[in-house]
Structures are given as C-alpha cells and as structure tokens.
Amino acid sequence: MKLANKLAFITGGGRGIGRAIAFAFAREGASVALAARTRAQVDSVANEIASEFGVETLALECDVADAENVGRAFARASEQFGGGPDILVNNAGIAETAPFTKTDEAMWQRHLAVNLTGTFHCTSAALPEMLERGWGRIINIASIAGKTGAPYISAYAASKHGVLGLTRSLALEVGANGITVNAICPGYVDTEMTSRGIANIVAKTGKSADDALSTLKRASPQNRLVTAAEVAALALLLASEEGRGINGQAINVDGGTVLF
C-alpha cells in the first residue's frame, strides 16, 4: 500500500474534500487523525474509516484559527499514534461573499485567521518532526481563487493568495530535507460549501437553485463541477513516494477553467 506506516493529519476531515481525502488516504494504509470544529462529523467519518478500512483513526475538535488549541489537537495525536503527523492536510476553509465595501474587517479576519493562519498553526506543529526524520507531505488545500480575482470574494481570495505564497516559500527552505509542500487548488467541487454557494445565490439574485448550479459549471470548460474524490485522487499523488519530485507547486483541479 502506498501508505502504509504514515500517519495523515487532516483539518477540516468531517466533510467534502476533507472526508474524501481521509477515504483515499485510509485506503491506502494510512492511520488518519481527524480534525474540525464540529465534533459529531469526524466522529462519524473516523468511525467508517476505522470500520472500513481498519486502519487507526482519531477524530478531534479543533479550531485551526486557535493557536492553543491546535497544539492540544497535535499533542492528543502524537500521544495516541506515538509521534506527530507524516502528512499534514490543511484543509480546514470558511468561504463567504460581499462586495468589497461591505467587506467589513470581521469578515477579512475570519479569513485570514481561519484559511491562512490555521494552516500557518498546523504547519508550525507539524513541521519540526517531519525535519527530525527527513520526510514529510504537506499539502495545503487552496482553491483557483488563489490564483485569481473574483468579484465579491476579495477576503477568501486574498487569503487563498496567501496559502499559495507560504506554499512556495517554505517548499524552498525544506525540499532538502526530504519534506514536499504543494497546494491543490480545485474550481467549484461539489460539496457542502457549493452547496451554500448555490443558496445564496438564490438569495441575492432570485435565480433558481438549478440555474445557480449551471452557472456555476459553465465556469468550467467540461460544463460540471469537480468531484471531492478527483480533489482526493491528487492530494494521494502528492503525500506518496510517487510524487516526491513535486515540490512548491499549486496545481488546479478545475477542468481547465484557470490555465496557469
């Protein structure tokens, strides 16, 4: 298995991308540890894994944007798995719209504290042990708004921007020490965040909630949105030895609508 003795630590693993990736990873041979605010879903998630697969899994309430409490979530599984994470997934994300100038500063620091500190935290406690034995993935889930503009998400670009330049920076400090660090950047998935995309769409325009989802997949030049496990499939690439020639790089899984 091409996983097999890793240990996975996944933000946001309770659902979508998060979840998917787990599946994959599990399937593979990992132990995963499990992390998000909301307890009840990487509960149910860690139970299946562990059911299915039966791999060791852990599922823990964590605030990624808390300092503190990401480093009681780390110290709770390097406890239980008898040291911290080969493969760290920052995936934990929060999406919301507004024209810039009702973009109040709340909003850009949820943010940034959420997308972009979150995964500075977690790398932060990941990291020093992965340089300790030579070998470590990180891989951070971004998003094509990292790589462009859109109107009404100035916030969640600007901090998907900033996902993208830690990813470079630090892929260059430690690509000699056995360690990748890459983001995926997926277009429109279809997962719950879509999901309340979709409805506010409804909201502020009247459309349909049909009518909203075929806007949003003519974004892409296939006409549909991408599926978590294709999001899955590149994140497997990325922690296994087959990909450790990919280092620093911010690859789309789009259908082609953003084509650098």
The other form holds:
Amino acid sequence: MKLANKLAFITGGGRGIGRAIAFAFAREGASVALAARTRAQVDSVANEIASEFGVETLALECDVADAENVGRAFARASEQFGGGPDILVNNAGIAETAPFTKTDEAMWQRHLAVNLTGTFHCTSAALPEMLERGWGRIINIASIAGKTGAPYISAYAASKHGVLGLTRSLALEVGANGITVNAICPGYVDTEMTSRGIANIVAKTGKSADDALSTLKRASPQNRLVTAAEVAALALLLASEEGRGINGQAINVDGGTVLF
Ligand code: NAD
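Given the form predicted alone, corresponding form predicted in complex with ligand NAD:
Whole complex next, starting from this chain.
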C-alpha cells in the first residue's frame, strides 16, 4: 500500500479526473476528503470509495474560490481525521471558451478565482501542517493550456499559466522541507468538461458531435482523448514516497501534443 496512513484532500473530487484520483489513492490505502461544489456527487464518490476500499472518507461541499468556504472545509477535515492532509490535489477547475473580444471581466475573474486563487486558498490551508510534519505532496492539475496558448481560451490559459508559476515558485521554497509541489498538464481528457466543450463546438459551428470529437482527438498524435485513469496514475506516483525526487515539474499527459 503506497499511501497507507496518508490523508488526501482532493478538490473537485465528485467526477472526472478528481474522482479517478480519489479511487487511485484509496486503492493504495489513503483516506480521502473530497471537496466540490456539487454535494450529491462528492457524497456518492465518498460512499463508493468507503465501501469498495474500506478507507475513511469525507465529502465536503466547498467552493474553492471562497476563502471562508475553504477554511471551513479544512477545519471539518481536520476535526474528522485529527489533522490536515498529507497530500493535497488542487483539481477543481472550470473551462469556458470565448473569443477574446467576448471575454468579459466576469468570465476572466471566474477563471482566475476558481483555477488559480482556488489553488492558492487550498494550498494556504494545507501547507502549514505539511511544514510542521516535514512531509507533504501538493499536486496541481493544470493543463497543457498552462504551457501554451490556443484561440478562444485566453482566460483559462492565463489561469493555468498562473498555476504553473505558483507550482514552480512554491516547489523551490519548500523543497528542503520534505514537501514536493508539482503540476500535471493533461491534454483533452474524456470527462464532462470535454463533453461540454464538444457541445459548445456543435452549438457554435454546426459541426456534428462526432466531427467535433475527431477534431479534439486529432490534437494528439495518438489521435485519442486521454483517460482520467491515466492522469490519476501520474498523480499516484507524485503522491507516493517513490515520487519524492520529482519536484517543481509540470508533466504533460497528452499523448505528445505539447513537447515541452
Ligand atoms: P469536470 O468538469 O468533469 O470536473 C470538475 C470538478 O471541479 C467538478 O467536481 C466540479 O464540481 C469541481 N469544481 C468546479 N468549480 C469548483 C469550485 N469553484 N469549487 C469546488 N469545486 C469546483 O472536469 P475534469 O475534466 O475532471 O477537470 C478537472 C481538472 O482538470 C480541472 O482543473 C481542469 O481544468 C483540468 N483539465 C481538464 C482537461 C480535460 O480535457 N477535461 C484537460 C486539462 C486539464
């Protein structure tokens, strides 16, 4: 068991990548606290995991963009588990598309608030105890849009570039304290977020859903979407003892779409 006696706090754990990471960690013995906006989804994942793996779980309704919400969620987790998380996965995220001229300030702020400031809030809540303990893992689910740009995603890409800046700086700051801070940069993953992207392409271009899906697949030289389980496999390596040499990295899981 690679994560026995570890507590993982996973944001956006109710579906998609966060759910897959929660399963991968629980399979290796971790207790998991799942925090997301949609209560019913985190409840159901927490129940499934508890009955399948017999680990302790906690479902928390939490908007990561709201510092008070995050403070309450971490306090509740600490109360149940007797301490803060050993592993934090900043996975909660939103993605909307629009040409820059239609990207209004509200859309811009939403992306920064959830994707970037949400990561800041949860990291601020988790880090002090990791420093005290002299062990910690912070895993930020960024995107290849954190490394490169694409049309119609300026707000999303800016927020994910920000996540990489935070990851790299914090990794250097806490590297001597037994804590690693890394980012995972997926390409298109087969989750609801991508299904919504496909629906959006269909609505805006009149393409069929199959054509839209083919376009997204072709962004990868493997001509396919990545699976959430593939992202989770890397998260597990980063979370484990074996991953301790990997710090400050932004690792792509994209089939080779982006080569830096
Ligand atoms: P998803 O939409 O299926 O799930 C997102 C999760 O985040 C949900 O559980 C949702 O409730 C939660 N969430 C959203 N806003 C929140 C908030 N304010 N507070 C708390 N929780 C919130 O998406 P996914 O595909 O599983 O994406 C997970 C992460 O991976 C995101 O950060 C996303 O940007 C990133 N990512 C996804 C893809 C992709 O193609 N799906 C590609 C690259 C990166």
